[in-house]
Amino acid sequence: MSQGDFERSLKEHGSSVYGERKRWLALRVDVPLLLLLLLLMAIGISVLFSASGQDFNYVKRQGVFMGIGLFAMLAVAQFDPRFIQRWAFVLYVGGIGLLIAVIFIGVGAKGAQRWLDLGFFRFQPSEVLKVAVPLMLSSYLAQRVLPPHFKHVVVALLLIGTPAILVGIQPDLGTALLIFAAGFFVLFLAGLGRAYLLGALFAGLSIAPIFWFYLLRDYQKTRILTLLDPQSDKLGAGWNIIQSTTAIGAGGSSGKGWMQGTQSQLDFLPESHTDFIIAVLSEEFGFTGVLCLLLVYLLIILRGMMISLNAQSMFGRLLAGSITLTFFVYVFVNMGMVSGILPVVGVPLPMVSYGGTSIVTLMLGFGMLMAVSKEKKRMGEQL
């Protein structure tokens, strides 16, 4: 071999190593995505700071849960979907079965019973389940001739209803409502027919009754019957949204400012921290900040939107739209039981409110949209 030849060899040779070394080091994410989630849980860490009364405690394992987020995200991003289609059955009978375990072993508080107790921090499995659901259905039907045949749309039923009636009886009725949510709209992605969803409307009219008198609880049904009067308990079941829509209103336009708001800082704002979040928000930054904030929500909707319309096969189109719209309704339960428009159902606002099984729970399912992202990239590229 010539003295050429070799150097050209060592060159090409090299670069196939760079090019390989490039290749294991790139993380495959979406960065509008990734920039949009960041910006929000910016505005999460501020809006908690202050809502805890500058709580460091709160801002830290806030901090900690996001990074441990953040980390699962990109994880997961770098996966391809049939991958986590092959893991879809084992998540979810993996939850179903820690629901089953928070029957006999679960941890209560305030009347609930719907934690594990790791001993370094409380489990919440429902969590898994807001994931678990749609990527179940998601991998069942996106197997089966769409629209779904009527035993698809019974065995798609029988997976949404059963953790849905496991969280239910924790009780916890708004995580049972967004696990049913998030079910429910891989069905519709999947083409229900007009047929059972008027059916649907027509079964829910007629068990309301039964719902209302035998499955409910008697503080759920004041929840219920004081979003119609909140005035007819002003000191009792209508604390909460009286102070709530206080706080709102006291805002205006532009807010009293960063920790200036007295129904938060005074304790006057019940959950301050938690579920009431956005009341503290639109106290201190006033309407013009509750917009800033939607708008960020908006832009990261129309994201998994686009990258649910875009998805390169049926699995990614109805598990990325499934995620991207129980985000959706995540936000508006949780902004319309705070301004008295819905019953409070203990939703919290995603990546602005305390919670750490949350935060970690919503972080899996944007990494799991970033890897559908991935995989129109990665196809697009090897045509």
Given for the second form:
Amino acid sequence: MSQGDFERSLKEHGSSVYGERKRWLALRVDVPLLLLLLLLMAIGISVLFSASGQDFNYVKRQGVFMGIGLFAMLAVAQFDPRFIQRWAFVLYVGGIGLLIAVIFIGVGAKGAQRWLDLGFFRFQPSEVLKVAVPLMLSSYLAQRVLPPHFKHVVVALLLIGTPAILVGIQPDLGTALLIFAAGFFVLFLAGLGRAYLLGALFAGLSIAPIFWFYLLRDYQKTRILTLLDPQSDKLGAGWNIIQSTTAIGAGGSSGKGWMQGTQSQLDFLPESHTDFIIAVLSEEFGFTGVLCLLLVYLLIILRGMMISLNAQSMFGRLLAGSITLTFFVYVFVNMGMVSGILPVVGVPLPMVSYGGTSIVTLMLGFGMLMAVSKEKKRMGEQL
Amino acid sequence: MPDFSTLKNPQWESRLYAARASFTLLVVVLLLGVLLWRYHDLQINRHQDFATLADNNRIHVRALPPARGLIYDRNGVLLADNRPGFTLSIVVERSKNLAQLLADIGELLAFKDTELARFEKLVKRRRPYESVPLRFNLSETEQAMIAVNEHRLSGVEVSAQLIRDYPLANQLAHVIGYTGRINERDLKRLDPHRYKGSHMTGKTGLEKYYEDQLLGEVGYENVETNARGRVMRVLERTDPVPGADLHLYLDSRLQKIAIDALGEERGAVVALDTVTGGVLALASMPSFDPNPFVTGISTKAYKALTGSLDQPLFDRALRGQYPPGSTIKPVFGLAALDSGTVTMGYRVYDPGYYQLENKKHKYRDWKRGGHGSKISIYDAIVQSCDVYFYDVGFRAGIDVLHDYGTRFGYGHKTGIDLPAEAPGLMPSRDWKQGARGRVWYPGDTINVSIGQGFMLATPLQMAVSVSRLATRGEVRKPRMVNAVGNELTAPVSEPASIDIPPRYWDIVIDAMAGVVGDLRGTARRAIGKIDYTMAGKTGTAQVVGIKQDEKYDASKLAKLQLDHALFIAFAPLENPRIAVAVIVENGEHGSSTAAPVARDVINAYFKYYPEPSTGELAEEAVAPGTVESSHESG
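With the form predicted alone already on screen, would you show the form predicted in complex with its partner chain?
After this comes the whole thing, all chains and molecules, with the earlier chain placed first.
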């Protein structure tokens, strides 16, 4: 979609939102969620402006991404969940196909091959899987008797494992973990038996050494070791964490003020407008700012879980629940790694970090949430 | 019977989901709590620590090196200047790949292997984040090249600092000296606080002697830097105090004339203001250009200097120790008269040699056949009769000669405000016993009595000695610097003057005037016609001993083995103002080669300063703003 098309479509929606009340009701949208997301975007844009060193280009592009995301969300929200469910398989298989394409014709940076070059922009297929995997699993498990049987668990694990491994070898450990988490949440919410959970725990513990010695690359190990002792490599791997925790701590209770953070503005903070943007917010708005942001995130999560609990179909529940939880994982992993309690993996802070793909995928997910939420209402009207 | 496990039970599944969802929500809230706890810990509990860390990140104390004091001659001519120079340095920590960076810079600047080697040596010794200099003295083109490519040269810094510059180059190399990079030996003696931000210190000459005054006081500023070390703003600043300027007694025009007069010869010229003790000219030739030493001279160029037979690095005026030869005769004449050894009417027969009683050894006069009979002290000085002084010196004895020689400044440092002055040697019984372990022989005295033998003096000492003759015994330390900043240096006068009756002064000074003016004067022809009065004394310092009865043949000896030519002089006779000592190495005769040099310098002095100085000149030169004008009018 060209930007012109996009703006036109926004205008159409604008007129529909503010024009007729009936069309507003006819437009399937969850107002509280929409308002929370808009609030989050506003916070995100203002922090990004500061974090990018007052660069309007970043803000403009991020605005465009958010516009696209909003449009995608509203568009997806209009679909019937059952329609979405039918297309889940296609999206999933298509996503896998793209991941395989990345292996052969992908382009990369910093030793990782993650993108497909579509000419006018670079596209990261692994992002599609963040949506496609929970979608596929919800679709698959919703049609099975729950809690899932062993056979279905195995199929589900294959459905999760294939894309997770394909992404993991790119290598993009962060996204692979997120994909795995999204799929796992569906399984868990679908009532995966305790025996499986315990088994998974033991299996996890036993393969951890294999991971450590055979599968993790050196830089990934360094990241984990760095977490334990950032001072061991002050200028190398530890630098990011030392600088980000310093920025967070220096913020204090009320922060240094917008665009006043010395760590962020003087470039001590690396990746300050992408993965480490929470440190900018923490430094400039202090603990108060962090508290407010976490509150917004919590409200979005609560709203998502509410939608999932009220969903009319098992597919809707599983989908809504896993999308909400994946969103939470983003928040937790990102804020955890920047504050130095989790290893550094490339996970953006939802709606705040700069980057189009993550915003659009997240918004697609919220579109599905809204679609699920409206399913119930429509049925209620029918009753 | 249908298998229930294969049938969906929506209600049960819904309850199962609700339970699972509630459980996960609980976990979610707990984990958000963990985040909150972590951020609370960082931001509230440990805020102070991190605030300090963040400030340490961004705030750096930078030393501001003071501008080094300038050095002017007596007329305000700049002798040592500071010019801006640009240095390319690298902060290794900020370069992504040092080898690549060096290769990139190499494409732009093509630096030498020696520069690279020095850089690598410094890199090993650096402190973290210290910038290590790679190339000094960037040209404007090189600066522009770096500036244009700065974006891809991460870690490269181009900094401006003042670099010492000596406009007169080799004319004053030995006097002014030069500054150089502080080396490890310097570090041991220098106060590190005073040298924060400075890389240079005075190594030789006035630069070394007046280091304290020239240096100034270091200033500081607190600057905020970004992660790449670029200064974003200055938070606080204490300005450095520039070093004090030095105003010399020296006249650069006289210096130039002295150098030109020496021409291709090796030698030294010292001209003193007899009234103040100020040094008007202090030349040692051949000399060298001190400028390359400031930024670091190449090994090849340095070896060329140290390897030269001419020894250009050697300061002959202060460090060269030569036998004073016949130039000592006026002093020993005074010694003989004042000690009562002989009377003014004492005369000596000179057959061309002198023999001690019951000894065969003949002490030859420089003039074969001798100066004849009835040689008086006047004749002896005018014609430089050796036999008279053999006789008188022997009669007086070494103790008397040592006493008077010492009083005229021989055998000890003059105390000039320059480093590394040589003491010369005024031999004595004690000295010989101590240094050689032998007793003093009468023959030793005879050699010393004509300024040969063990006796050694620097050209500066000879100038001091003739200045004391000129002023009839007034003892003044020779001084280079008239004023430091706006403070005149206190006139240095030693309490004791040389107390000798006027009639003895009269006869010796009269004889010295005869050297220049008497028909038989040894320097009469060399000096020629002058329109002022002058007193002088020629001298010849033997380089190789002449064996008994061997005919002296200058042509047989290589140039390097020729005698040194000496000449001392002062002018005018009444109220003398300038005293000069000249040595021309291997110049053979004082009269022919050394005397014209002294004459040229004195001629120029009277041309530039026809009227006696009232002492105000110095103050004028010191007063701010008048320095330039006094230079122009001069």
